[in-house]
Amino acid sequence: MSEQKYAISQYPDVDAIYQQLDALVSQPLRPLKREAMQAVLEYYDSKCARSKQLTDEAKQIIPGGVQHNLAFNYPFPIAIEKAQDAHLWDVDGNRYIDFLQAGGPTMLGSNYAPLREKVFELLRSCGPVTGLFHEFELKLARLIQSYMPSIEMFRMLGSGTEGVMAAIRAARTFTKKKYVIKVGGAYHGWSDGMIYGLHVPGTGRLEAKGIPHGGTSATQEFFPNSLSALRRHLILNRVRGGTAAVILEPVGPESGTRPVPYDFNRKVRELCDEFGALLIFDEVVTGFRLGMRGAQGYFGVKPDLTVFGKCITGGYPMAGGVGGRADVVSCFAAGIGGTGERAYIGGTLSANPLSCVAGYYALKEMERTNAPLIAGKAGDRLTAGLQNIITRLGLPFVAYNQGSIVHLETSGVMLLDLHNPIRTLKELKPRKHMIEEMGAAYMANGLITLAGSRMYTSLADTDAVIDEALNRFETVLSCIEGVK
């Protein structure tokens, strides 16, 4: 490998990127030109008729017509056909540059061939499933293992979410403490404690809708970057019985939409430390995106637990876990033939056949083309492009990146919070249409994102990926208003 370990080449200057998305949202919103908007919703009709006829179906039968969020764009979801490398192509037969690589875990692009024979090779010998163990589930541990230290126990499960659920179950096993404090507008998956401060930091329970009041009630949120914020948690927590852990996403919330300072995840550390609570970082995006030793390699800063995602099985399905310290992962055995208190998981589908030779193969795949580098070139690449277009275009907007993980703020939606609610609450309804009708403008030029502002690169993005992008994405820039 090259002396260089990490896909970020260098960490940005949080504090400019602050005083930047700050002016962005200070300022009136410069959306498209509706006459370029109304280009956009003519090519979704006359380009994309078979995807909507298909969606209109599906919302027959199917809440809103898709099964995940990230599948929602508007006007209407696009049905996709065909993926391979740094492309998608819809059902009419639009192509498209995947910079949603399915929500960050597809490092080697789309579809993968190398990847995609080894899968094969297992389904002819074994079959996805069998409920029963495979070697590959040793092999799989043991490499996570070698990448990360922090691992000494490792326990495959079937999304991230579920390894949010887990970790936080064993930590309050293994503390016998209750609460459990994030950053607020931080993302950990939808199980009822992680919907407490989803996504706009203050909102508590805005989006806890079937959620019993018990089932968040040792869930707390504290404000991005506010250590003084979690220290009082800390404090009040320790005479009402203590903290079990604290959870963090280390590039910061959302993927580092509010990017972290570079000694943040120490501090945090060192605050555990002190108070007694054990430190979870959850690497569902970061987790060997950012580098073969994850988030945690490259900040220095080691966690009681990680959790990961689709990232420990290069995309393909049942894919997520936790790992960590052995006496608190030890926690997950107690009903299998282990000593002490249980913490009960489960997963029928966990650790199959087929997640686990994918996940084997996919992270070798990884190391042996140095993809996290690859990736984080091309992150930059498209990066000193994007602030290129939008200097010369005289624009607002803020790009930046963590290396393959690519910011392009253009409304500003994902930096309200309700520290001012009177404004939070005028604003976020538009500033979320901006941005969904950016998302639509960028498709309808070819460039698919995650919602309208978060891009990930992967292995397949060449030089000449990335220029046909920044043309593409500069077509759209091109048309805010404002711009002659």
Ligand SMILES: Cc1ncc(COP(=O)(O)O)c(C=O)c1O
Given for the second form:
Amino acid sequence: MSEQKYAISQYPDVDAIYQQLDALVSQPLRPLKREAMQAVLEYYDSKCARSKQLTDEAKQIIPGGVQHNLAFNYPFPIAIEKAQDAHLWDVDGNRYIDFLQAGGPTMLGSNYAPLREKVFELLRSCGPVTGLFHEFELKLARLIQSYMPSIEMFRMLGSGTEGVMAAIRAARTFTKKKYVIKVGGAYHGWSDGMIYGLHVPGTGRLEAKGIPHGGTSATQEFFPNSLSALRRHLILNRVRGGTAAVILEPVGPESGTRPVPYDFNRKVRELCDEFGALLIFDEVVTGFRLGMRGAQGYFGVKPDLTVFGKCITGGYPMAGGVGGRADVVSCFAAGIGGTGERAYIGGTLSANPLSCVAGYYALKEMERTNAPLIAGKAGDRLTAGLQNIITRLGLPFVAYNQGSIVHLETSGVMLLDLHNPIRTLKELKPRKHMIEEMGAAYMANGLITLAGSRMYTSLADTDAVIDEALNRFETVLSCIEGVK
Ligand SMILES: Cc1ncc(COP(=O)(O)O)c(C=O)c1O
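Output the form predicted together with this ligand next; the form predicted on its own has already been displayed.
Let us now look at the entire complex, which starts with that chain.
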């Protein structure tokens, strides 16, 4: 596979991005003009009545009314009825360009017909689940290994969260060491040990409600990109139980919201080797989105363990897995062929035939259609267009991308951290509210984003789709305070 099979056409100038982001965060907020925001709220009142009725009713029985963290939208969630390729339609018949992509898995576009047919075939012959072995478990594992040579053995699981839990358990079993170090702010699913330093670097247990101290006491965070802080943890851990693993997203936490310098992953690999810790790549987002060889292929760094999710089943349930070194991963199997010392993992629906068939054909289709590259080109086009609008309108906003992962920072909320705790605590709420408003305004203009600041592009995003999206973004961004 040649270099140009990766979605990133040119690695972003990370220093320049941080300069722009720092400038954004040091300025007063530039929200939508109040009359524009009023028009957005009127859209919801007049055009989304059925969504409101349904989600209001749901609040009586479902905490918060909706169940997916990405569905908690301002001013209220919308209910989706139909999904096809680049578009979603809500229950009131409004059409949207879908840059949420269910949080990342539908890189082939929504409800991709060739994949759906393979799933139907399986359902007709076998149904979704038997609890016994199915040939496609083997086919999927082999396929993943063919793309990523670091995957000597693979275990399918139910979600990215489960994949992370399993990877950490394997790392501790294998190394017999205690600590797991993550990057501050990173999201690695919602297991007890990973609800630590969540979203805002330096916040430790702030979000760890309902989790006993013991649940996070062997987790540590280091400030994004600070190799010296990571080294400090590794040195200190030597005398207090050792470091089992360092876990990171290779493009930087939260899909690269805080991007990493190109050589960051290689330097972390070196540190792990120096201190005898395992390196876990969380490729839940980047796995197959950056290219069939994943971020590890792009950066040329071999992790000990890799966690998968999202694209691994092309949007079908249940998307998760962990793979890597045979001597580490084989701790999941007891008895004959296993290590004798078993790290316990399970799951009634793990590795069910439906997930494995969906995963196998999704990956085959991504490879056949060159989806990572095409989605990456759509991401480039979207980003270039956004940068052009931002410059023309004289806005302090920042747009950049890593292939099909596109960031549009307007409030800079994701860049706050506890280096300056007083300011952060003061600014967190208003900056967060601004991106809620931006997300609402994009939605009212036919664009669905992830939390008003991130977008995933897909195979279905033709030039025409992206150009239509850019027109819609321009309509919204023209209504920012201070734009003439
Ligand atoms: C980087 C990363 N790791 C892990 C997870 C958790 O995966 P899941 O939602 O499948 O449990 C996510 C989910 O968004 C993620 O983005």
